[in-house]
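As a starting point, one isolated chain is supplied in structure tokens, in the form predicted alone.
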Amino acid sequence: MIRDYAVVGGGIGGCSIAALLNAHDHDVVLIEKEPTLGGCASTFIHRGNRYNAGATTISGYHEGGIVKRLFDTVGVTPNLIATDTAITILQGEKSCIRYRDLNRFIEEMQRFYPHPKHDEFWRLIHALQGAFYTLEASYSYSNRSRLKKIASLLSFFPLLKTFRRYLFSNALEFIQDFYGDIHESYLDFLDAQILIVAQATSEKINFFTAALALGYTFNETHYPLGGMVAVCESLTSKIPDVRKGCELLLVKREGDLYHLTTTQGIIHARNLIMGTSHYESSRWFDDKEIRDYYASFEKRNNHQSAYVLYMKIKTDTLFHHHYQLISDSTLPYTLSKSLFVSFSDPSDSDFASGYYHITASIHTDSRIWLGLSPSRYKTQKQELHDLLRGWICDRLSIQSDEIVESFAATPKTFRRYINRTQLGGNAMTLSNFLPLLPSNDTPISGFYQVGDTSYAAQGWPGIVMGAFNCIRLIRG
């Protein structure tokens, strides 16, 4: 049997494009190495306890939002809780709540870091992120050929025309010029927000990208009941052939067909869509053209990854879904001053009623962790575990006797389970922007890519945007 499309990788990108293809009546098979879907955003069980591996929140699922459009197109409804407070930020002795309501948030900012320019600045952020998503469906990005690329880039003209002032301005310089007198701690606050979404700080990106990152909490954010795996399961629920626990071993290309050798047999397909990282996918191919294609993007690999601390606590204290802790200096073995801490919802029975399950993540460089001796790796991992655990307990007033268990994952852990160490995708820096980034199509016939290392990169909105871009390119 020859399938129309084989999709490799059950992360957000793979699940999204497979669901869209199925909704458009294409014959598709989705394969995933692990027994659960989600990839970087999976949900796993450790000693009988459930945890979200990385991503813990969904943005873009609001009326007019691109993630909601995906689920509406597929015809399923995920089980989500809208949350407003998006993030509670703790910095020094200060705290700030990222309310979705603009006026309420500006009042919060004036209490947090008083400044006469806050009203103007945050209304600009709100306007830019709102305007961007109204234009999203009007353009596409292709790398199939030079002619296709030029034609696709012309579709961005309305974006360039509308936002040119902000696209060609360095974010840090723009913010400094805008505010004039600005405290370094406030810049740390902004960079902590920007890093969550853009995977880079203000000094490396344009202001438009920074505005999208700073403005995402003005849209509804949602908590996924049952974890991210439940969202991916619902997204793919109408696909007849989803193969979990199916590991890809080798791909051969012969003529117009792709032959996938897997632990569940051989799959033959006319088209292949990789929902994997550009930087760690060539291992499955013996085809020189495909290997050279991946190698051409290796210089875009920033080796950025994550260190994640997981905790289960028993407490009567009520917590918000998300906190961000900001330090005065970069933490050891990491790339960041900030830690993103997510709590399960008390009503979420899948995460054990009466307990909170915590996922706390911080940016790191995979090269800090790979190649260490076993003893050095173990020591380094434990040192950071203890530091982050102590920081969380101190700032959120969690007592040691309330902790049921805690453990951590490093880039080495993610390589073992999801075949990748680079996490978070391509940072949209000034030196790493269109038309330099990979698209969802390729110069190779029948070969496509989705996920956070291809257009349009980060988070649910960016990855889903790439899936819609991919389906537009496929359907012409």
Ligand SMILES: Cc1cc2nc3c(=O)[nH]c(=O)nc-3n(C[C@H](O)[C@H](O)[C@H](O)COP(=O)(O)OP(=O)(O)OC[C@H]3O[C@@H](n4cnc5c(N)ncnc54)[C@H](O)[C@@H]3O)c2cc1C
Given for the second form:
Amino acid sequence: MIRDYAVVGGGIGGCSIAALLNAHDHDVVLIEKEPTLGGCASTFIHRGNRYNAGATTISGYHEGGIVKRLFDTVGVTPNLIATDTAITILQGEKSCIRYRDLNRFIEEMQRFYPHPKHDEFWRLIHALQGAFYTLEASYSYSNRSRLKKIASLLSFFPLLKTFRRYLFSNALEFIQDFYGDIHESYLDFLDAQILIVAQATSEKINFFTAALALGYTFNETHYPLGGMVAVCESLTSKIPDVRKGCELLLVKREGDLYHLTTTQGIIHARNLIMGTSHYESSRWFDDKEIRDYYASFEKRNNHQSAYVLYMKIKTDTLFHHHYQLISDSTLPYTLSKSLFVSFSDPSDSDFASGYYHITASIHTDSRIWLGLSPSRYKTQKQELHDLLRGWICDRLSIQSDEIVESFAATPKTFRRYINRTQLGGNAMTLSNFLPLLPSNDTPISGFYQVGDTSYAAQGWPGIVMGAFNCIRLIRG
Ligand SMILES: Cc1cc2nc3c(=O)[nH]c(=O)nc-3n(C[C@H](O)[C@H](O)[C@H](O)COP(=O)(O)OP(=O)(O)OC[C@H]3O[C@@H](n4cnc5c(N)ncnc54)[C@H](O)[C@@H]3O)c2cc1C
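Beyond the form predicted alone, can we have the form predicted together with the ligand?
Whole complex next, starting from this chain.
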């Protein structure tokens, strides 16, 4: 039997495009190596305890938001609860809550770090991110041919026209000019938030990208009941053929067909959509054109990755869903001064009642972890585990006897489970901008790519934007 579409990888990208294809009545098979869907946005069980592997929060599910549009198109409703306060940020002895309401947040900023320019600055951020999402549906981006690429880039003209002042300004310089005098700790505060969305700090990106990153909490953010895996499960629930525990081993291309050798047999398909990272997929192909295609993007690989600490605690203290801890200096073995800490919701019956399950992540470089001797790796992993655990306990007043268990994942762990060490996709920096980045179509007939290393970006909204782009390119 020859399938119309084979989608490899059940992360956000693979699940989104497979669900869209199915919703448009295309024949599709989705394969995922692991026994559960989700990839970086999955949920796993460790010694009987449930944890979100990486992603913990969803943005873009507000009315008119792109993630909501995806679920509406597919005809399913994920089990989410809205979170306000979006993030509680702890820096030094101070704390700041990212309220969704703009006026309330500006008041909070004045208390946290008084400055006469806040009102103007945060209103600009609010306006830019609001305006971007009203234009978003008209963009498309193609890499199929030079002509198609140029034509697709023209769709960004309204964006360029409206926002050129911000698109061509370096974010750090813009912020410094805007505020006049600005303390390093306030820049750290901004950069910590910019980094978790844009995957780069203000010195490397344009101000428009920084504004989108700083402004995302002005939209609703959501907590997934049952863990992030439940969101991918519901997204794919109407697809008749989802194969979990099915690993792609080799792809051969013959004429118009792709032949996939997997751990569950051979799949023949007219079109192949890879939901795996651009930087770590070439190994499954013997086709030179496809290997060359992947090689052409290798220089975009920033080797950025994540170190994740998981903790289960038993406590009577009430916690918010998300905290960001900011330090004065970059933490050892990492690329960042900040740690993003997420708590399970006490009402979430899929997590043990009376306990919190914590996922805390920090940016690192995969090269800090790969190629170490086993003993050095173990020591380094333990050192960072102890440091981060101590920091969380100290800042959030968790007692050591409240901790039931804690353990960590490094880029090596992600490689073992989901076949990738580069995490977080492409940072859209001033030297790594759209015409240079991979699209969802390719110059190779029937060969597509979704996920956070393709257009548009990482995380739920960015990847879903790419899936919509992909289906538009497929359907013409
Ligand atoms: C620590 C961390 C925290 C994050 N927090 C958030 C957050 O709170 N909110 C948010 O929106 N985003 C967050 N992100 C970003 C987001 O999680 C990722 O951008 C997104 O999940 C990536 O999805 P993807 O589909 O591109 O790829 P992946 O998640 O990598 O999915 C690829 C899938 O392919 C599978 N696969 C690999 N090889 C094979 C093979 N040979 N055969 C079959 N299947 C294969 C893998 O198992 C995996 O499931 C976070 C990322 C990290 C790392």
